[in-house]
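First, one chain by itself: the form predicted alone, in structure tokens.
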Amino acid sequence: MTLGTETRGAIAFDNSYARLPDRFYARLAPTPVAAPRLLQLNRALAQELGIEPQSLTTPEGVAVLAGNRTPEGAEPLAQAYAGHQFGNFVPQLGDGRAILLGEVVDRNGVRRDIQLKGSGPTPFSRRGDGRAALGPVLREYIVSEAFAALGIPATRSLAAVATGEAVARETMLPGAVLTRIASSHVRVGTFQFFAARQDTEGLRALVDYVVARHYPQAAGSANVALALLEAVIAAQARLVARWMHVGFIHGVMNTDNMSIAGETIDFGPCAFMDHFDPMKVYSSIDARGRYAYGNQPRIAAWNLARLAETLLPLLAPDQQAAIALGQAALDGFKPHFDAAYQAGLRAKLGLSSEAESDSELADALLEAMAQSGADFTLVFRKLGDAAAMPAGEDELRGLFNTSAGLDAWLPRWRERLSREGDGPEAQRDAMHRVNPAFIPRNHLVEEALAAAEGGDLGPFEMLIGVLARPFEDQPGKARYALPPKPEEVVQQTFCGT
């Protein structure tokens, strides 16, 4: 059977992570539910991972995506990992109601896991009934969907299945199974697994196994384990920076929720800002505002220290030695993260060219929409209408409590402007490629699940339909692209777990 391609409605199953040694997993098959149906199929992710889209919408694949039915080929696993909670270490978490079904090569040749969540019971669950609701489900199937459409690195949704039976949380709620596509579920945490338990052998093989997978630019280096720690540093700071670049709060960012590869992953409670405040929070659990907006280049830093950690033992065999080799990467993390935040505001400025003021430009500009409540998407796409006809401006003014920040920087911002080369015109398009118009609304997202819950899909469908082209003006959905009006105001969002 060829990988990545379409072979009478089979997937292509190359499973790399299950011929790693016992210890890195729990193998067992996910545990039936009453009676699946299909909610939501991604059908253009489907083509592009080499499966037939209409075969997961017969019973035997919708059967498959609900884990009623193994497919041929799969070697369904739970995978163990540890973490920093909260910045309180847990020596075992692992994949308590998650299934990694297998591996798929896609069209393009890159290695995608397949994994169900809400698929039942693992012997990591630690007492959960190892199920999802349907809200959690659609909303990672919203959130990560835009992710793609933006242009940021995460983990994708497949497809959401209903599985017939309840889930107790707060209170009875209806359960789903959502099929995840990662580049892999390898973790900070992964690691942590295995130094908790001194186990340097199996931290070997793990950075085998992420560098064959993930960084092959760094199997050549003569300190594979150095190279690597540098190249994930560098991944987590482009991703980070593209976080603030729309105004993404992840909301818990524990080392077992960060991607080896760089990707977003396990969204939970996460939320897009609307108004501009820095240490905005959202999550119901994170109490003190450990993960707020503004504190998370800080978290990412912190989180990457604590793989450093893990890896002492193979980066040299004197402890100090190795400490000063992983400190020296992780110095590397503020200036891969300020090159790539300031160069993306500098992008949602309009600004093709570096200036050494560019970075207090755009302070000031944030400082203003801190001080007069203005929304953070809307003065961005905004401000590219404002680039092209400077009638833009009255618009912008009216995103903003009170104008007096805001007119005593657009002086300076046109100046700056006219120092491009572009016309107005083709600023104002360079800004609509960076700035979207759409992001996943709480209140929005909200409303989508709500619907949902009581059995309308419409809400659910229409939202992921804006949100697939996110830098267009889509005629007609001028609603999506509004603030919450007071009533709306999501003020906290919950994990579902």
Ligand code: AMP
Second form
Amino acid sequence: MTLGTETRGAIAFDNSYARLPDRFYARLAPTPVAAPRLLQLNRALAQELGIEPQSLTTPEGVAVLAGNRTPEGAEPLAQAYAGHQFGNFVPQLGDGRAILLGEVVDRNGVRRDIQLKGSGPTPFSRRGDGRAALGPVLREYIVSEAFAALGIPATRSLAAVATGEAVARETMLPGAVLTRIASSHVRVGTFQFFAARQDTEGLRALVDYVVARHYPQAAGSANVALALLEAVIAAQARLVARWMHVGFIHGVMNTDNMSIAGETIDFGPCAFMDHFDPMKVYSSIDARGRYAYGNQPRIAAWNLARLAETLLPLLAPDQQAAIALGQAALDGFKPHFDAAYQAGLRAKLGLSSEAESDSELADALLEAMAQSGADFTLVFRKLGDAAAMPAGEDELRGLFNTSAGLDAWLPRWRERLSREGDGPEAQRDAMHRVNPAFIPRNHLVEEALAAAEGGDLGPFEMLIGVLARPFEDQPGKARYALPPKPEEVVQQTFCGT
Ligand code: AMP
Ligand code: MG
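Now that the form predicted alone has been shown, please provide the structure of the form predicted together with the named molecule.
Complete assembly follows, chain above in first position.
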């Protein structure tokens, strides 16, 4: 596909959210910043969106990314939404520091949102300043792009711009704006916003919008709202299973941070765990461990129950009938999750066929890992090496504090692996395609952010370069695959909002 010369350098906006009724959003432009400076541009993503990358590096382009200039065709707005935060319902949240510039239809025909985050106050800001600090912006950039390389659905990062302004948090910090790209920014909380107002017409319009944009197969269903609910449940079950496979802890699975499109969104105090601990928590604001690693499937189901509640008036005219339909759909979460989770675990173990004992085999390894502080990512990576050469077992053993559990497990795994048709090399390669060597480890992220705050973007750029190829052994980059040394361990992560 070629762009006409007339659109070269422009963003071909094609906005649909701005066509929804006024009460879905507040129209306003971003608030300009003092001294925009482009820190990072995702050229490949720009191209995917049909935007000439070079056009975003000019002063006019950077002004757009900073919110200083509203580009031709943009219809900037802050979206309204509600949400359960740590279990407590807040009837109005909304974009308090983000502005949707508009949408483009990308090279694959997919509609994508272009949103500025940290772009100034909106009617939904409450007491917040509408701004973002450099650290959290670069953090989201790193983690969202790592997700893309891992092949896990997530919002993307198109650019990071320094504002030349300070933001007041616990200390004064350099400010930045992130350009976020999403399949859409509709959340479970968007549905809750209308349900809380008993605005059934608004809900109906939202359902129609989401079905047309994300789940067109539901449009032909006799019960469109039910088909939508089932599709979202399936998408979320698959997504959370993918998180579990890479040791990801979202950290703030509030209903306003759950995308209806089934993408990972809102990378706040999120973290990839190093040593395996099924109830690991990093977030400083999650004192009770509500969003611990092992709670994530349960919390996703809880959030989906909140979505189902909002849809009750549309599921059936009779409330009891509507509840029965919603409950039946929610009952689908567990089988969807279990199927995706178990299939992914089998692949991680190098098993392409399915045997009844596989889930027990996987659990036994996880159990051994939990008991001896083994690094989640490296165990699976080294297991791939061990599939091809028995000597690989020594390195694997080195990851466990005590290897008794592993030693008991390995013969069981080898026996099971021998029943697979593929040869050892093919098994290793298949395992390496699903078990990353490189994840955004907390200590590496912190190191990159600290350097960036001191004005050195080198470590940040190096890190995103390594994380762009997570499944390849990268000679010379071994340091990025290693768990933290004791003095490097990050105990807590922060939202930084
Ligand atoms: P989050 O924890 O990032 O999901 O945000 C929860 C809510 O707080 C959303 O409505 C955000 O828009 C809002 N919010 C977070 N940080 C800020 C900020 N610095 N200024 C204004 N609103 C904010
Ligand atoms: Mg949020």
